[in-house]
Amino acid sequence: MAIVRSPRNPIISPADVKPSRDDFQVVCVFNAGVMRFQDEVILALRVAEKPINSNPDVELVPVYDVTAGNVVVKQFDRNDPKIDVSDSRFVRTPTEQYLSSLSHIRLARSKNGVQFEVEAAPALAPANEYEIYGIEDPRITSIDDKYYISYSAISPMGSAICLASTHDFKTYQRHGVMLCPDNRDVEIFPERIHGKYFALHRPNSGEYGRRDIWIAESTDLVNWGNHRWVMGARENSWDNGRVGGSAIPFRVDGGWLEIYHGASKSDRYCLGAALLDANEPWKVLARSKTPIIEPEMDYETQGFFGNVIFNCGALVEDGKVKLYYGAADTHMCYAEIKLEEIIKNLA
């Protein structure tokens, strides 16, 4: 498909983001929700930070301390055989698995949708027992002049889904846990269907190893139920490892179009699309035969976790789907494609 990447890619890199405190460094900025608000494009960025560390014999891990009410730094001996730092994303001890960085949500604003000014302070930061290891991968849905931000809340209890809202992207109201662990990748539909709210989500089956897309419904955006399976990995396809929702679904002729991410069994992440029934969105009418976009550029294949294109937001304007995506779990990038190209590739 004729995907057009911005020549400015990456449009936001870690060096463009001010650390939240002087003893931290920004290591990743990626997986942003997106919304057009007034005359600006707003990105809700996932910003991952680590403590500055000049000692190669120790690993420093930031966590939110519920008792202290702030972020503290734990220290581990890298020479201790019981401490596993083989995966750059984690620090594993005999009793616990920590994330090597702590994520928060930071806003960036743009007039032209490509050149962004990143705000100096977090919009939403870890603040409770469900967010001890950070908050990640926000998606933004506009419903009735209110903006709902769903995000993954990470703690020793697992990955829960929390919900916040705002009217102005300046002040925020937290609504608590929306879906319990282990769950990720929630996309709330931007309008009611037969009077109900719907949301795609991706529970993780630890026993059977399945990571499929499900759907839930609600009458109030707080209490969710009537969960239904939507779709899973396809054995002989580019998404044969796992799937999860990415951008907020949007209406097209014939139903709802969901941009989703699919990973191969070798953890190569691409984006595809699924056409969902207009009135029964748990029914999949068609899916992308080939990826919309796949890791090809150096900034997509090399980074904190390479060969990854992961998307939490898109704008649909002027017949184009404008994708804001995380590249190699390191940078924010931009690409666009004609909507008709995506539709043609469905089967």
Second form
Protein chains: 2
Amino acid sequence: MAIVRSPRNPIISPADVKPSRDDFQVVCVFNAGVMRFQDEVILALRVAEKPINSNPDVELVPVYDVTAGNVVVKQFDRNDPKIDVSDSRFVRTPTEQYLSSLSHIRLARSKNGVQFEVEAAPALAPANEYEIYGIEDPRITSIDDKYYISYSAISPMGSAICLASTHDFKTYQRHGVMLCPDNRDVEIFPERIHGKYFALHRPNSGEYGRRDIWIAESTDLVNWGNHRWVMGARENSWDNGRVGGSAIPFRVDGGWLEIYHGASKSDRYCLGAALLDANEPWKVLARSKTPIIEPEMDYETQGFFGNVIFNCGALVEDGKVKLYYGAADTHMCYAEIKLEEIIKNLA
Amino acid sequence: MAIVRSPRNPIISPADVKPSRDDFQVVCVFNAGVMRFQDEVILALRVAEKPINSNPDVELVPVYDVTAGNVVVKQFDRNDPKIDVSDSRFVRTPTEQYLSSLSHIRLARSKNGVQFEVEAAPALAPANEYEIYGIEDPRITSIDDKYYISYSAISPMGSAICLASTHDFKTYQRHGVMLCPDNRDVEIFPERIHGKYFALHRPNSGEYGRRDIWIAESTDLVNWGNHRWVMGARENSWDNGRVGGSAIPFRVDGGWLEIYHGASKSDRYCLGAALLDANEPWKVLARSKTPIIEPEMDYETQGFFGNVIFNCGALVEDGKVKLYYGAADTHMCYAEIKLEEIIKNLA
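Having seen the form predicted on its own, please provide the structure of the form predicted together with another copy of the chain.
To see the whole picture, the full complex is given below, headed by that same chain.
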């Protein structure tokens, strides 16, 4: 398909982001929620930080300390055989699975959509027991005069979904845990359908190893129910490993278009689209035969976790879908594609 | 503690239950929800059935077929090295984890609380895509003039929680998936607290291996949110493996008493109690120092899955807690204990 990447990619790199404190470094900036607000494009970036560490014998792990009310640093001996650092994303002890970095949400603003100014301080940072290991992968939905931000909250209790809202992208209200562990990838629809709110979500069934897209309903955006299964991985396809929703669904002729991510069994993440029924959005009418975009460029194939294109938001303007995406779990990139190209490739 | 078991235990055995069809046998009857209704005690039994099978070389697996609208039998070759039947509860193929039996919900009725007449036909049986592998472990809550039954719905998508209701224990209304996979052990509180409904639940975090008790709120019993963590396993205790709610919480002096099940790391299931705050029931005030009841009798230590005492409901009458419990995942038993004994053992 005729996907056009920005020649400025990556448009935001870790070096462009000021650490939240002097003893930390930004290691990844990726998976941003997107919203056009007034005359700007706003990205709600996921910023992952690690303590600066010059000692190769130790691993420093940042965690939010609920009692202290701030982030503290735990130290582990890398030479201890009980400490497992074989996966760069984790530090595993016999009793706990720490994340090697701690994520918060940071805003970046742009007038032209590709050159961004990153704010100096976090917009939302870990603040309670559900967020001890960080907050990740925000999606922003505009409903009436408010902007709702759903994000993954990681803690020893698992990966839950929390909800926050804002009127102005300056102050935020938190609305608690919206979906209990394990869940990720929540996209609240921008309109009520027959009077109800809907959200796509991606429960993680440990019992059955399934990571499929579901949908839930709500009357108040806080309480969710009537969960329905929407779609799963497809054998013999680019998305044969697992799937999750990515961008906020938007209306097209014949239904809702959802940009979703699909991983192969070997953890290669691409983006595709699913056409959902206009009135019964749990019904999938068509899906992308081939990915909209797949990891091809060096900045997509190499990084903290390579071969990953992951998206949390898009703008749909001028007949184009403008994709802001995390590449290789390391930096933010931009690409655009004509909406009609995506539609044409559905089957 | 002074737990008194019925001399009639087990009070209901598989032989007491008529199979739902001629080619099936009842292998387990256990984990019943309990309700006093009119002049009777009603048990909502979990009845597990298997196809009658005289061929030791094959394994017959019953599953609900959504398209056909009934239960069909799948056949597997036990000599095929790719078919794993090492755990009696499962038949595992390279791509799927079947349950070796299929559960439905069956009523039993009693005037004296220990001698039960088991109905001839299921009250609730698998009926949709979320229930392909059966419906399990019902809990019954009386609210206003209705009885709400929450149960685990098992399918290849995981273990979800479904809700049904009845006025008369004759006809039932289904209310869809209340909590998405993986979840189990839902107990809806019998009263609103400051205008809101509450339910304990037990999400299963595959990512972090946690099986802890959470609580959710609702305004309509269908949509649930504001999830909060309540309690987990305790090191150096009888419940050091995992916990889940068991009986419907009931009011006592100083709060709500919840009978819960706790398993040790070696999967020995006992019952204990937790005292929850009267107004903020996510706050645990005290827990049983030692189990209320633990597997000791032959009918508790030996069976389909031995060393299990599992409870889905109790009656609180005459200062006593009357426990109906599944023993060894095989049969229903009864025991009672003075409420004051349970309270005295809290710390």
